[in-house]
Amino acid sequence: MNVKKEIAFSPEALALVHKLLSRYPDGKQKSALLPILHLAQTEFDGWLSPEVMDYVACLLNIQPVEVYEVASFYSMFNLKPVGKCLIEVCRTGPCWLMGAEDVVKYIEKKLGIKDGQTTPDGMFTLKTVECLASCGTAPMMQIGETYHENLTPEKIDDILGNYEMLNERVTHWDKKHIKA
């Protein structure tokens, strides 16, 4: 028997959605799409399934494709499940020139995964992303809200070791950062 889980925001999140929507005039609810997608990603296990994006479209009274376009454009949105610790390595020009490709290869080898994959234990996901705005300290990566800059293999070992030891502190986007 296949039981489908109903997609619905918690009462607290739904109240925040309504507060966000109240900022915009009638017919302009799509303007709240980015913060609502962040909220949805937090509410639904750190990623946006097609069903979640359809739910957001319904709340905003827009076409699902409008949500898919936005969610697939920004690297901050995950369109498949991610590990507890999402490692985002900048892949744009300055970071690449300063060794981001070597950083990615090192992490792939260390964790036994490729870009876009998650470790079998569900702890780490590696994702290359567009500019994270830290060009002067390249190569760099972001884990949660923390930037890790001027990366070397030794620094990467220390950083990942700390996240493994303190994994209960590693969380996806925290609701308190979405202000209404």
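Because the structure is predicted, anything quoted here is derived from the model rather than measured. Residue numbers count along the first chain shown, from 1. Under this definition, the rigid core comprises the largest set of C-alpha atoms superposing within 1.5 Å between the forms. What changes on going to the form predicted in complex with its partner chain:
In the core-superposed comparison between the two forms, Leu20 has its Cα shifted by at least 2 Å. After superposing the rigid core, the C-alpha of Pro50 moves by 2 Å or more between the two forms. C-alpha superpositions between the two forms give a turn of 22 degrees for the smaller rigid part relative to the larger.
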Second form
Amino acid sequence: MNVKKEIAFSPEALALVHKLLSRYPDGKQKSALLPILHLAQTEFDGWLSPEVMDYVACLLNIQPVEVYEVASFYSMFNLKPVGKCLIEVCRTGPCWLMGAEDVVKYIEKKLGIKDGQTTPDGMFTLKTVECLASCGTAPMMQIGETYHENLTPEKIDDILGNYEMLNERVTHWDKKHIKA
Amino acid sequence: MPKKLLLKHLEVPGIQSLDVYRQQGGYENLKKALSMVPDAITEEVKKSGLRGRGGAGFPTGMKWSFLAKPPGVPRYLVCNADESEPGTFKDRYLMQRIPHLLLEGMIISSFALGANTSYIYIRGELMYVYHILQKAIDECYAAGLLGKNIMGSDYSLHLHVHCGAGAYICGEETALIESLEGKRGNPRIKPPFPAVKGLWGCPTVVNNVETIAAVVPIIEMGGDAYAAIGVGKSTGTKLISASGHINKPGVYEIELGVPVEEFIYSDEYCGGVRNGNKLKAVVAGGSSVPILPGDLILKTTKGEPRLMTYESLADGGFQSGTMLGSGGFIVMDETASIVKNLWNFTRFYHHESCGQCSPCREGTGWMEKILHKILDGHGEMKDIDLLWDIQSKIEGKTICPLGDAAAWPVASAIRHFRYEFEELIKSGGKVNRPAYATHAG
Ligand SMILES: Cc1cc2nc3c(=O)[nH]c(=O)nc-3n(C[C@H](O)[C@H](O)[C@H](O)COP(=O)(O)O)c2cc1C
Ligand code: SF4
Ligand code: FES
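May I ask for the structure of the form predicted in complex with its partner chain now, the form predicted on its own having been displayed?
First the chain shown before, then all remaining chains and molecules of the complex.
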């Protein structure tokens, strides 16, 4: 049975939300929207469901549509479920010059999925993204908050193997920074 | 040894921490600045000739002096750490390695501008750097370098780091302000300029990470001494992000005025083109600037050696020159396909267009499709003229310069590499250079 759990931030995350809100002048709390949506992805399985976005709107005392329009604008917000490990491979010019296409093809073949898809076990999602300010160490990919650079097939095997072993959800705003 | 101002202490173990940074003289320049009157700091920055390192190269001291100062209205300094211009990775390097240099620059600059709250807007992908900065900020609060009465003065400042969430356009300063207000990153129509109406409608200065970091050595050595480094109106040092087909990619701090040839071939910098290959082309200032073939990047049409300065790189205008831009120096050797690279960049601009202006929203998509058609073997000769026509109708006709940034690579690729388009079209897409090196090669 799938019991719908109530949507609410953990007490640690809520404390962080209040800290973030205090950084902006009175009445400008909407400014905290982007950081709070990152936290929401960390807290709620790596993506933003309509229910989660409504919850955030409620927290910030703004209209739900103000959250939807922002969430759909920024590429880091996932509006559909993603695997535990979201692999973001840079495909822009300088990385491409150094073989980013090979990296994408290699991962596609290895995992049996295409760009944008998730493995059936829900472990990996592959996504191509734009320049991540790491062009001097191309080709590269990001997983959670970690940059993996100067990629080779062997390195990719090791890296993905490690995440599979870990078998935990990784997010851009790492859980450890919420607990701290 | 070339002079290092920003990366001087790069190799000092532990320089990320406040203690080690202070052992190297860190925050002494803040102390010095706090003993000056704010306008005197702006004056030094003016004298230094420092130009914005974010891409446009606008004189920083002049920008600061435009800041409106209506009584009773807060003013803001916002640091642009969005760094999303393809080929650029110097700000990440600086923030990650020496976070306190940026913070010291932020405090000094905020004091000069009379801002009591300032923000560093960092792109969301750089979340690990966000946490490095947050830790450094926490250290500063604990040491009395932020908060009330900094270093015993009567100046108070709150400094916050704020993360974006993936959007190249948020590097454009008015889009960045919208984003910092918790909205979509749609650039604003100017005027009003941020100096008059910026963050939450208040006067705001937006400066690049490297620009703000450079204020620290300017206070240390004085504006005149800083201006003595470099050539003409290209003063001081500049961080160059070097990538592509070179032996030693990385971030290099150069004194402005180094010959391009030396930058590419000397072991001090890029160490030459990989595998001893021939230099085909360079995009010298991030993906938005015109591409130049190897011979034109090394020498101007007058036969003079080209230098790494704003002026020398621009020599010849768009006919035969380019721009220093953000300093994202992308090198391509003889194996690179100019058309495929252009398709990739054009796809990028189409993906990143915010969609407010039709020429940018539609034009970038059309150009992407035509380039794809040519690469796919279905190109016709008239497509080249069509591409030219479209780019010319984007340039200068949009709200923000992303439109220009999408147009210039297309125009310059056609101008300098028309033969490669023709070759592809005539051969039905078959004559295509090995587009990129595989791992084995
Ligand atoms: C599409 C676009 C993207 C930009 N991206 C950046 C960026 O990532 N970082 C940056 O500092 N400036 C960027 N700029 C330039 C800024 O609008 C602004 O000029 C700069 O932050 C001013 O700082 P500076 O005077 O210190 O260079 C961008 C401009 C445009 C049009
Ligand atoms: S030029 Fe492009 S990115 Fe800039 S405002 Fe217009 S549509 Fe948006
Ligand atoms: S192009 Fe991949 S990190 Fe810049």
